[in-house]
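Given as C-alpha cells, the chain that follows is alone and in the form predicted on its own.
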Amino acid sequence: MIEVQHLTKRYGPVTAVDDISFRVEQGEILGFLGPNGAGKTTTMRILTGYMPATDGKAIVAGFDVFAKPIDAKARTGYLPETPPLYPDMTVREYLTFVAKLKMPKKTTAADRRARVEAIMKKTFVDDMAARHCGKLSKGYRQRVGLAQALIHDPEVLILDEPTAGLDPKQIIETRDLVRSLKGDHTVVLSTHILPEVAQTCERVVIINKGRVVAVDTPENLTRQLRGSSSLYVQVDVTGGDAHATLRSVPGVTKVDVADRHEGFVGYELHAEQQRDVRRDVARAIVDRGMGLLEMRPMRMSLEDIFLQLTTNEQSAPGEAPTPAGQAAEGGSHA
C-alpha cells in the first residue's frame, strides 16, 4: 500500500532525509520512530504530497504521490504534529466543510451529515460538536484532527503524534481506535511513546539521522540485537554454588549476578543461539539440592531497543554499518 524508494531530501547542505526505502502492506499498522530531528516528519511530509522530495519515489495506494498527487491524496488521511482547524468555526462546522472537500462530488448533502455524524462518534468528539474550534482543548484538537482525517474513509491513515496532550482514559481510547483501522485502513502511526507502538503496531521503523536503522517487528529486532538466548534465574542458595552450578550448564556462555537478596540470588544466564537451556538449568540447580525460585527469557524492550539503535554512533558515509543497523538491515530484507 506504501513503498518508499530511496527517498532523500536535501534542506540546501543539510540533507533531513538520507536515501531511505520501506513497505507498509495493505492493512498494516506500521510504527515510525524516531529522535527529534531524524526525519520523521519531512518523510510524513513527503509521504502526504506536502513537500517535494530532493530524489527517489513514494508510492501509495498505487500511486507515486509526486507524478499523480490528487490520486494519491484523495485515498490518504493526514493528522499533522498541528492539527489544521478552523478557530471560528465549530466542530460540526468544520467537519462538515473538510467533508465537502474530501468526499465524493456525488455524495449528497444527507450522507455528509451522516459521515459527520458518526465519525465524531468514533472519535468522541461529537459532546463538543458546536463548541469553536479555537476553544478546544489540546486533546480535543487532536480528536478533531484525527476525525478531519479519518471523514473521508482513506485507504491510507498517516498518524504524527495523535495522542499527544490526551489525558490518560483519551490516550486508550485512541489507541483503541487506531487498533480497530487494522485490516479496514493502512496505517502509519508516528509517535514518542514506545509502549503505544508495542500495543499497537504489528511492525517498526526506527530512524536516526535521516536514516532507516531498522524495518522489523519489536520480536525479531529483540533477537538479532541480544545475539544469543538469554534468561532471569533465581535461585536459592542455601548450601550451594549456583554461580559455578549455572557455568557447568552445557550451552550457557556467561553467568552474570543480576540481583541478591538474603538467602537468594538472580542470574541473568546467556546461552548460545538458538538453544534452549531452560530444563538443563533447572535440573542442574534442583539436583545440587538448591531451590529454583523464578526462571523467564529476559527480552529487550522497545525502549532497550530504540535506544540501542539510535544512541550508538552511526558510520560515517562509506564505513561498515553498526552491528546493530547490520541486525536491523539483515531483518528488514527477511
Contents of the next structure:
Amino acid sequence: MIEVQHLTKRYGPVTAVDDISFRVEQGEILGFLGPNGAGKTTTMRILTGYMPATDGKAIVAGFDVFAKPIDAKARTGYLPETPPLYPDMTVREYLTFVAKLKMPKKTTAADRRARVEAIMKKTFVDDMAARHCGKLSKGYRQRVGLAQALIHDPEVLILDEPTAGLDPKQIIETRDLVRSLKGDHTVVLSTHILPEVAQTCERVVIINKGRVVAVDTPENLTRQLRGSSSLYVQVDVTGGDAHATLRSVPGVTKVDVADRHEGFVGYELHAEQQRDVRRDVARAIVDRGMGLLEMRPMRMSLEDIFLQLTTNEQSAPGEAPTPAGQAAEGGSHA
Amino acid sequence: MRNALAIAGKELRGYFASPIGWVICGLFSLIFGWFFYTYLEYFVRNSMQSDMGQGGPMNINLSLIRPLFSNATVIILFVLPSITMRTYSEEKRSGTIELLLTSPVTDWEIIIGKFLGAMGLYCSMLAATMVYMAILFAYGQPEWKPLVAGYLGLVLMGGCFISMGLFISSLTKNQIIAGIATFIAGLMFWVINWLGDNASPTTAAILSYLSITEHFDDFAKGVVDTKHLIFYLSFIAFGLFLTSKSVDTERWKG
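For comparison with the form predicted on its own, kindly provide the form predicted in complex with the partner chain.
First the chain shown before, then all remaining chains and molecules of the complex.
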C-alpha cells in the first residue's frame, strides 16, 4: 500500500531524511517512532505530496507521489502536526470545504452533507459543529483535524502525532478510533509516546537522525533487545563478599553495582538468556549468611529500547552488529 | 475548475466571516462617497453658473464621472494590499497551506481560486459604488457606455494589483510585510512614468507603458482599447505565473 524506496531529503547542507526504505501492507497500522527532529514529519510530508524528495521514490496507494500527485493525494488522508483549521470557519463549514476539495467530483451535495455529518459523529465533534474552529479546545482541534483527514474515506491515512495535546480520556478515544480503522485503511502514525505504539501499532519503524534504525513488531523489538535478562538484587553485605558470591552463581554473566547504601548494596545481574537464576542467587546469598533484601527482574521497556537504539547510533555510528543494526537490516528486507 | 471555485468561495467567505471584508468595503464606500460628494457639489455649482451664462454647458460624464474614476484608482491602490496580504501569508503562518497542498488540487487551482476570491471581494466593493451612479441616473442623464468602460477598467486594474499582491503574499509568512510590500510595489507601478519626464523618448515610452494607471485613463474616458486590455490581462497572467513559481519553489525549500 505504501512503498518507500531510498527516500532522501536535503535542505541545503542539512540531510533531514537519509536513504529511508520501508513498506506498509494494506490494512496495517505502522508506528513511526523517533526523537524530535529525527525526520518523521519530513517523511510524512513527502508521502503526502506536500514536498518533493531530493532523491528516492514513494508509492502511495499504487501511485507515485511525484509522478501522479493528484491520484495519490485523492487516496491519502493527512493530519499534520498542527491541524490545518481556518479559525473563521465553523466546524461544519470547514469540513464541507475539505469535502469539496477531497471527495470525488461526482459526489452530490446531499452525499457530501451526509458524509460531513457522519464523520463529525465518528470523531466526536458533532456537538461542536456550529462552533468556529478558532474557538475550539486543543482536543477538539485535533479531532476536527482527524475528521478532515478521514472525510474522503482514504485508503491511506498519515497521522502526525494524532494524540499530541490531548487529555488521557481523549487519547484513549483517539487510539480506539485509530485502531478501528485497521483493515479498511492503511495507517502510518508518528508519535514519541511509546506505549501508544505498543498499543496501536502492528509494526514500528524507529528512525533517528533521518535513518531507519529498526523495523519490527513492538513485541519482537522488546524480545530482541532484551538479549540477556537482568535482575536487580539488593543485599545486606555485612559479613560477606556479595560481589564474588553473585559472580559465582552459575548462569550469571555480569554483575554491576547499581546503587550503594550504608550496609547494603544493590546489584544488577545479567544472566544467560532463557535461564532463570533467581533461586540460585537467593540460595547463594542466604547460604553465605548475608541478607537478601530485594530481588526483582529488570525488564526492558520500549523506552529503554528506544533510548538504546537512538543513542547507540549517536555514540557508535559505524558499528553494525548491535541488535539495532540487525533489526534495521531484517526489517528493510521484510 | 470546481476546486478553484471551492477555494474562491472559501476565500470570499473568509473575508466576510472576519471583519476584514466589511471594514474594507465600508471604508472604500466611505471614501468613494466623499469624493462623489465633493465632485457632485462642484458639478452642481458650476452647472448653475453655466446656466447663468458663464462658461459652456456641463457634461456629467466628463466633469464628474471621469475624475471620480481617476480618484478611485488611488483608493484602490491603498485598499487592495489589505485584501491580498493574507492570501498566502496567513495560510503559511497557520499551517493551513498544508491542507491545500496535500489535497488533490493543483497549484493553479489554488492560485486561480485565491485570485477569484479576492476579485470577488473587490467587485463587491465596486458594486457598492454603483449606488452613487444610480443617484446620477435618477437626477441626470449620464451616458451609460463610458460608465461601463470605466468599471471594466477598474476591474482590470484591480486585477493587476491583486495578481501582484498574490505573488508578494506567496513570498512571506508575515502579512504585514506582504501588505506593505504590495503597497510599495503598486505605488512604483503607479508613478513609474514620472521618471519619464527627464528620460529619452524611448525610455519614457517604455516607462509610461509600464504604468498601471496610465492605461486606465482611456477607460475613464470611456474608451475600451485592446492595447490596454492586453496590457492588463498579460500583467494579471504574469503575476499569477510568478505566484505559481513561488509556490513551487517554496515546496522544494520545504
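In this text, the rigid core denotes the largest set of C-alpha atoms whose superposition between the two forms falls within 1.5 Å. Positions refer to the first chain, counted from 1. A quick note: this is a predicted structure, and the numbers were derived from the prediction, not measured.
Positional change of Y94 between the two forms stays under 2 Å at the C-alpha, relative to the superposed core. In the core-superposed comparison between the two forms, T82 has its Cα shifted by less than 2 Å.
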